[in-house]
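First, one chain by itself in structure tokens, the form predicted on its own.
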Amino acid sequence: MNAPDADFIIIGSGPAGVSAAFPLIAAGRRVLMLDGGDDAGSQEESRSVRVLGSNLESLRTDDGSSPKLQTPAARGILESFRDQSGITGNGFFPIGSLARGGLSNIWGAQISYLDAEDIAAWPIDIASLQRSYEHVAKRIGISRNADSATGADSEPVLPLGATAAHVLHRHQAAKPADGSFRLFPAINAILSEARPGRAACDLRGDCLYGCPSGAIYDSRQDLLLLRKSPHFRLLDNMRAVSLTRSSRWTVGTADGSSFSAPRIILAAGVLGTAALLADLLPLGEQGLRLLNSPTLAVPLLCPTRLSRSPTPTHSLAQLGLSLRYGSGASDYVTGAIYEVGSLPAQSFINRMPLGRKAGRAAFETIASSLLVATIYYPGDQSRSYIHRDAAMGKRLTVSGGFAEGFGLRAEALKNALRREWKRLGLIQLPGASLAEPGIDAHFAGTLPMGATGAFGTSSDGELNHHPGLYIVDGSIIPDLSSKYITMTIMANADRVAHRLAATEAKPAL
């Protein structure tokens, strides 16, 4: 037999992948990742090109889904995923990356942590969880958006925007009676301060189109510091296709090449290792499990601003916010308010209810003082499920929905928003939409830690009856609340590669 070609083979290169990669390597261990992507594309790229694409992809008829999706690269990253994955949606917007970096590429880069309460029903403590979040953080660079000199890490922190500026002081001016609703400055993985290879944030506020200089976080900058270590090995196009076990596991990809290891990581992102793990779960009729969490986007005018000049910033999230709605465990939602200037106009003017020529004209004189809210909604308000229509072969379709008795818990917060919208000044303008399942990513629990039989993996990821076999991405994140769940990914593959690595280099099996 011949020998295995690392002592890990991790499936993906994104956030949760080069997350998990860095304490094996450290620990001496032998990381073999596959890619399904490549380095095309990361090349810098002209400001025009970035913005409507090479073949003006941008001017074309967008399709009612985010503009963060709308941009060229997006949807350059996207497709791949769509045309080659085998799975489609029913009711359900199925989003994926099989690019080098996966989803880090179009990451709105906002970070989120989670306390004791929010892990309460996982099989970790809250402690290894910070530590883990702390060793993120220091890795990829964090900055705090404010309008004060230094945040609380003492590190520089990044200008806000004029008129979210406005909206926090107005906030702060006016707390609500309860204390209910929160508003607060964003926290971005953008540095403030550059680093070797990637310079500070330049607030040319052109974000959602690429970051030429490296400020904004996605994962490939990992992938050229863990490229510089021995114990590391990077394979582009090498989609992954299919695992097999005998005296250890191997990793068929789509050119028809095998690799092998006592163990495997699967880091896919949870559509894609939902699709490799598909002929090893007993998924039935009605198959399997998916938490998402629904969106909504309230678009926002401060009359206050109208005519005023925006001021330099970054065009991701400006400012944070949570609101407590009802008496409920899941009446709570987190979200984010960002500045509309800098965003892709045509979005907004196919949105109002105007033509064309006079909805442009109307959006350049409004452009400085609109806002848009994007909410979420914890997990269990979601009822999706990936299953295998017999009749498609080893196709997979996601089944989208929301839970019952959503629709009364969507008035009750849509309520609660405009009396906060009024106590900030702000007017609600038409055009609130609820998103489609999926159409946001936010993706997980579909093989929970903690949780027994076939669907369940063990607090290390290790998946139930398939030793060898672990899994770092969203799958195992056993519950979903509205906070934004990346930080909090990655801070759980690092976690569980340190206690990987601290285990004996022999095989599993």
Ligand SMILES: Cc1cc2nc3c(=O)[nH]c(=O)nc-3n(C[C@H](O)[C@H](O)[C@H](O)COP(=O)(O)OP(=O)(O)OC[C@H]3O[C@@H](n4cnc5c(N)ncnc54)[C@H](O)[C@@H]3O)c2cc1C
Second form
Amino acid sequence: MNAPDADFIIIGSGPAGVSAAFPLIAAGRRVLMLDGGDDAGSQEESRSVRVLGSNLESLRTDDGSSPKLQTPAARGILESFRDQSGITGNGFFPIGSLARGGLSNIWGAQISYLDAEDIAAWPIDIASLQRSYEHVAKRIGISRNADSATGADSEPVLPLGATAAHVLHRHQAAKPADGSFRLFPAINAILSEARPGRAACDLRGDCLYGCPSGAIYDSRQDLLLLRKSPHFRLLDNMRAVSLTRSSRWTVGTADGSSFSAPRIILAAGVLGTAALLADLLPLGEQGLRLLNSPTLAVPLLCPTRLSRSPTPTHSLAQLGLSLRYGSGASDYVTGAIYEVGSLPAQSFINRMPLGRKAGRAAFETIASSLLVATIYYPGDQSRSYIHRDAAMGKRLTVSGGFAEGFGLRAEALKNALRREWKRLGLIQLPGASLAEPGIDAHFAGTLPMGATGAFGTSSDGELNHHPGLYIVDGSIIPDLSSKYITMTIMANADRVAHRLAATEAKPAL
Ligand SMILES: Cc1cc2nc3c(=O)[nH]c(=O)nc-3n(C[C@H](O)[C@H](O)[C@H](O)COP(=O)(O)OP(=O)(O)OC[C@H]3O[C@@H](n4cnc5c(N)ncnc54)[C@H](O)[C@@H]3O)c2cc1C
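Structure of the form predicted in complex with the ligand, please, following the form predicted on its own?
After this comes the whole thing, all chains and molecules, with the earlier chain placed first.
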């Protein structure tokens, strides 16, 4: 029999895949990474091309998804997944990527840390997760605020935009209507100090569409580092389509190639991993449970900032917020507040009851005083399932929905938030909307660690009944709090890979 192609094959080059690769190559293991896409276009185009398209095509698109997802930059990342993954949605936006670096090419780079309470049901200890948070934070660069309890590896804080700073000041000056309401400067994976190959944030304010200078973390930056190692090889345009095991695992790809290794690590994103495993899992009637965060977007006006000039800052989340709005364990939300000045103006102008020209003039007058709050519920407020579509052969459908009683919860939350906006001197504008499930791309819990049976994994992410097949993306995160998920996905992948490097003591070759 031919020699295996590597000790570990990692499928997927997004945040999870790269975070698993570093500890393995540091321990001298040979890692082959396969990615279904390639470099999803350069970040060099002008702002207007990135936002509106070379042919102004974004002005003609309005499919109800978030404005960011309608930009050419995002479409280049999302479309190939839509076309090739074989996953469709039913009341669910199946967001995934087939591009080098995965969804981190278009993520919002906002960071949350889970604490001991958040991971109480996980089969791991908080100290091991915290160690891995540190490893990841050090590698990717985080501009964090003094408010954050976890970790020492921080960089200086980036300046807040003037409207966000004004709102934060009001929050600090006046007592919250609800004692559990917290507002704080957002923690973002943005460099405030330059590193080799990456410039510091220059506060240009158009970073929602990718950062040409590399200040916002994106997994492609890690691939440049990984490729310097003789133990690491990345093959692009290698979409894995099958997994089979005899004496070792073999990955078959869409172009007919095959690669083998004693151990496979799946990091294809929750939906991509489910698609790859569909033939190995007993997907019955009900299908595979998927946790996702129901997402509320609330437009806000800060009247005292009307007609003021915007100040230089980045255009990702300015403020983080959290609120406990009821007594149940799930009545807890977190979120972010964005300044609107740098969002694509057309999506606002199109919705104003004015002609285009008047709409643009009105927008320019109020842009610097507009904010958008995005609020995430925990994943147990979702009811989404991945099914095999019997009529469509191997295709999968994700059906989306909300937990029972969610409508009442949503109303209670809106009322609690309204009181806080008022206290902060903000006017809630009409148009607050709950997004179609999936749009948040915060996914987890399909193959939870610690669960028994065919849909569970060990605490190291090894799929039950399939020795040597490991999963490191959000699939194995057992529950989904309302906090941002990617930092935890990365830290957990780092944790699993450290354990594999330590327990799989001898390289297989
Ligand atoms: C608009 C937007 C904003 C977001 N903002 C935030 C935020 O502010 N904070 C936060 O925490 N999270 C955010 N997220 C979520 C974040 O992007 C994801 O949690 C994160 O990218 C998941 O990482 P991953 O490596 O598990 O998967 P992905 O990033 O999806 O990477 C999967 C990789 O696997 C590859 N792949 C997939 N299938 C195959 C296959 N069959 N064969 C080979 N390769 C394959 C893909 O090409 C890709 O490289 C956001 C997401 C979106 C879309």
